[in-house]
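One chain comes next, on its own, written as structure tokens: the form predicted alone.
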Amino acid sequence: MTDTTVTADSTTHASERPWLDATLPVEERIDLLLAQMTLAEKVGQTHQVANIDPDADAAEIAAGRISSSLYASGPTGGNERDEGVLVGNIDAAQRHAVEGSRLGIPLLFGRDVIHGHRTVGPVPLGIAASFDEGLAEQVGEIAAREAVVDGVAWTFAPMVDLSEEPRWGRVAESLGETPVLSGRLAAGLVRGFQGDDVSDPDRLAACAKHFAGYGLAAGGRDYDTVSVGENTLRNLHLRPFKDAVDAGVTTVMAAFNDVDGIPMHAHEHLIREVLKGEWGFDGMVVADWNGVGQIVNAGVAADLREAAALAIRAGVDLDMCGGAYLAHLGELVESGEVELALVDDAVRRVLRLKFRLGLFERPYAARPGASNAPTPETREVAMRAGQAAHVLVKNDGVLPLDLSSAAAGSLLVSGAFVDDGDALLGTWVLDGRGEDVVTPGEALRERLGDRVTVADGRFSDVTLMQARGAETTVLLLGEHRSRSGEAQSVVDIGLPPGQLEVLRAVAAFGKPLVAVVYTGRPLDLSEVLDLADAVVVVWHPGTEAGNALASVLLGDVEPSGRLPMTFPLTTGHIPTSTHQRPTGRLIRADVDHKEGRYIDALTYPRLPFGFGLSYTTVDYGAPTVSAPTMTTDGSVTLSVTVTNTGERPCREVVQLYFRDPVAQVTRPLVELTDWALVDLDPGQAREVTFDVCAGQTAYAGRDLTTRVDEGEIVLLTGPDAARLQPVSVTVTKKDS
């Protein structure tokens, strides 16, 4: 998309504003603007507000006491409101900050744009089932390429908290449980929405999400407390944010929880300290949603005064939203409570990020003639990604549908989803429309004719008695959409009430019954699993929903999503996951009918991480390795036979695990390290290789210090966790 606006004022102000000279670098300019800028212009820019207004928001904008805007639609236009937040407000805007304030330094605009604009994918978590980083890239660039158009330059995305808890309702915008998954797909995300240069018109700045440890929130209960050790941090929670920040992430946002006793955003530790400090992170820190405000709710600060002192210290460049920095923080920098240089480093990360989006060169973010609305190219990225957002998990032969000789009405397909294209958009969705779904009805009696019956959505008398005369029934269960996300947290896995009672009763016909469970967390199946022939956990897809599902349902793609969560047995099980540490009393897999935690139910999860089935079956050979030892900064090579034994192709996700037997502090039993995807033709086999570095079993030690042991590190493959074979290599001391 070509760029047509220009900078207002740029040649005129060059002299007097020598900070608008692009040719100078991007550090000489912050200084030069540093110089210039009053306390109140410094304090202006760590202030965000909800929206702008930019009629009655005129003379703070002209003032500098506005920094940015959580809310950005639309750039031009006049002010009507679009569920209370203005629209077609932005151009206005920014006209009084760059043309009217006396520094001339341009508004920035954010945005939600978690998983697609206008074009939808499927959340996070469908994105995850892919185990596709390049996907996750395009599903990025496209969402960054259509929000631009709205005026949007920031997005409040990814988010890489790692969770065991489905009943926290924010999992579904998670990229799952394990660090590499969520860390190599949030990078694949960070390049989708900045691009190789942040500064391109067609880019946006994106956002790790939410600095730390928010996906142990107690009791899956979204905003409470989190009791973990650094050591659990680093080894787990810290690491897809650190992924994020080596692949270019401009900014990170602070969680609302407390870590330990401490909120984040008042945690000087782990943000000035160990994000900025130790890595290097030269980005914007954000606040959560009046997250220095809630300091004082957490009972840590008396007052807002108090509370900015300990964000602005702590490491917290932005405010969102609280107005306790626009309040405070001049009078605490003037009464010697808070040192200059620390607003300064703040603003300076305001800045450096404005001036990386190119927005004192072009502020304004008119395209006229230009439209975001989904495309066909568009919409075939969203198919893809909604396609591998399926997994099937249970098979026995009524998948794919062979309908090629049935009768007028041989399919029945019920379901809430049915023409219900708004719900399969998933959370956070603030743009997108549910008219440019194409949704399950629409697909199957476009593909299907007269050979479907599509139910009018809702479970009733009708729908047993036409279930009665299918030849096979397809039931739409599952989570609406609004079930799942922030704030949105539930006390039991299970589907929602009455869908159980449906699924029995069509059960009970005794006729080829396939379950197609949409869902945004991991639910509880048991029964599920147990009545129906067939069972597809769908992540809700986006806009390409119906398509997607019709193609996999009769076959058009081969299933080639995997579980990027493990999926409890019941509510009572959680937490489950991967992070399981050995403990002094193993629970074998081997014996758990016999051995277990509960006197009353098995341990072992019946779906777990990484686990989905395709219409074909594939074997595994034993791993071997290149060799029997490497050295601590070594590697050796991987390598295991995959054959797809059966009449159709597949995508499989060859997925490569490891286990530290002995090591200083205890390790999970199985890690994810690598994965591969493997495109296998009818018969074909295949070796698949992993270059396996000693590095990647490096871990945090008592110390916090990173370190890689000498000693025995078993290598695990298969084609999911709970499916694997091991071969040993010994990790030796590098030659000195």
Ligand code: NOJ
The other form holds:
Amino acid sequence: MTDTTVTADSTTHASERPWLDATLPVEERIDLLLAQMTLAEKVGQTHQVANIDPDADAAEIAAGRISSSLYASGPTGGNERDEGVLVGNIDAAQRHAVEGSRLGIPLLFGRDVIHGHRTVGPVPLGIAASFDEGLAEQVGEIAAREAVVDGVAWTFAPMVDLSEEPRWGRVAESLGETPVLSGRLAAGLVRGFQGDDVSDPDRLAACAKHFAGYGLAAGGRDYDTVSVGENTLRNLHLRPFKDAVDAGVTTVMAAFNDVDGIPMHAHEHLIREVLKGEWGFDGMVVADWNGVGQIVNAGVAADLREAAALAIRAGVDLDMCGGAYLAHLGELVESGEVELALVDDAVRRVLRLKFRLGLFERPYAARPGASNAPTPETREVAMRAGQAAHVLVKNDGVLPLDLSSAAAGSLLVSGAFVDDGDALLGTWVLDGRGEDVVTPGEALRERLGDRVTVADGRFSDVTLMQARGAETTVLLLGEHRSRSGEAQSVVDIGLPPGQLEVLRAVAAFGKPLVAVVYTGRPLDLSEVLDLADAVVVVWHPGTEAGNALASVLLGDVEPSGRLPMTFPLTTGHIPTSTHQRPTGRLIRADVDHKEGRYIDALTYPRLPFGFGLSYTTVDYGAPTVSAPTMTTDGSVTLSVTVTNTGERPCREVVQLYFRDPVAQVTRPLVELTDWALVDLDPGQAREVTFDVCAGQTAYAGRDLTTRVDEGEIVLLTGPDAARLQPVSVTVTKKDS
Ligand code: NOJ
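Having seen the form predicted alone, could you give me the form predicted together with the named molecule?
Below is the entire complex, every chain and molecule, led by the chain shown above.
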């Protein structure tokens, strides 16, 4: 690696650019730099563009009118166009900023590196299925190490929007429906992206997005309006953002939606008062793509100028691709409509990030000879993450497949995903390549030779003839990656057209049938669960998709994933989730908890949150607590014995929920608060303990402040949100 450190001579440091003295505290360096900046240069630091063309944009960069680019595209190699996008131009553009501008402030290059860069892990919803923060961290770390080679300094991940809305395509990019799971996995990803110190040249700045309430878009229609009260926001949707902030995330992105009538890019209360004030977030808030300009579309500003004023007051520091700040902030300050202090605060936060990243010391990205192609090490992480995402939701004994003495052609594998690497990468993959993906067809052919027939991927009569001749069929069903993600909402969460017909026809042969479901969202799997003997939900697993599938189907590893979102019975049952709060008119669980409130259907989750099977069976004892009471600042130890009652090992996700029966506001019927990954050998019993603090039951009360109530708390343990055993503990007044 060449040394790309800027070595301005010491006289320049001391006199003209004293902020380059890296021994000074960051805040002092910012003060020194801010003191030198003109209003125009300050405004320039709040402006992000999509692509930078070092030739066409040279003058703008040198004038200090561009702060950042959304698409880092490779440090060197020319200024060529790849499918319309400029690549290989970062360092050339950076040179104009560092050496050509008056103050030499480096550009910041971002990119959507969401669940991998060249080596791709499962979509975030699949990462969430692992319930494994350490694994999330490793996926984030390899993504960072690969992305920096392409000059990326900042990623727009993790997304921590909670949702109970499978119609919304962006749930694929989420970490599930519950605040604690989402918050802890987000913290893992933040640690992975940023490392212990974000100035590490092999790490990236992370971004918790989209602040806030985006997962509540009406009807699951992307970008739609959000009607939610602050109590629900605080008790659910803001919590994973707070966890990400506590984990040190350096940036937060504003959401496209409004919240109860106020566009988030203009939401002074939530951004400036709650995020920056109450939580003490000192990082940078970035707009989403033209989110500032879209305040006009929302009918809350007459023009871009007014939108810019609203957004800067709200606390949006960097204007992504909208140009509103660049065009209007200067004149808004000069006319007295916007206080200079607001612009200074935004610029301070942008500069803080650039200093924290070490960009002033290391502005250039080139690492001659460095490669970020997948390696055995990065593939190993992708493999483990892919395996951990596999959620076995039905097994009538057909899995794991035993093909040790099978004849040629005894297994048929068919479906659109058999050899389509690209389809398995999942949403938001800008740099992963389909040709790097090990497909299910490749992996199973490699493992099984002529014992497997891999069909050509299209369901047809030939598929049926082959299934008739095979002993066992594995159908690869579900959604192509392009059917989930941003702007990919659906009105029907059933399988894409045509797949059920094939499933029905193959099932009619009465031979063992395994359905593997690739998806970015909970689907209506009712008929799949009825017809197939075994069903595995694998999301979009990434680069090692095929190897991960083969290892699970053939029993090299045990399936251990758990559903991070509830699977509703049908589209009409949305929302169905663990967020359900009790109502005044109770549905009597002792009569029929499935009776529900529809006259034409029962109401229960088709597959509950946290659900997932192993190739063995696990028995849960009743939970006990170390003491019947704990003070509001105290804790108890909860113990539960889990026993592997079958003949294979397993990794059990032992889940701990709670219910607060009497509170100031309605509280969820059950809320996940902790879990443990427990490895069990056949026949082995283990006592699993959880330290439960009264603080885990804290919530925002009527006045929206956080409180811990005295009184009964029901703690519940079990294998998923629907199979829980309770034990009560009483929270008492703190000893004075
Ligand atoms: C819009 C998306 O909402 C956001 O998540 C993404 O990071 C930006 N575009 C940048 O691509």
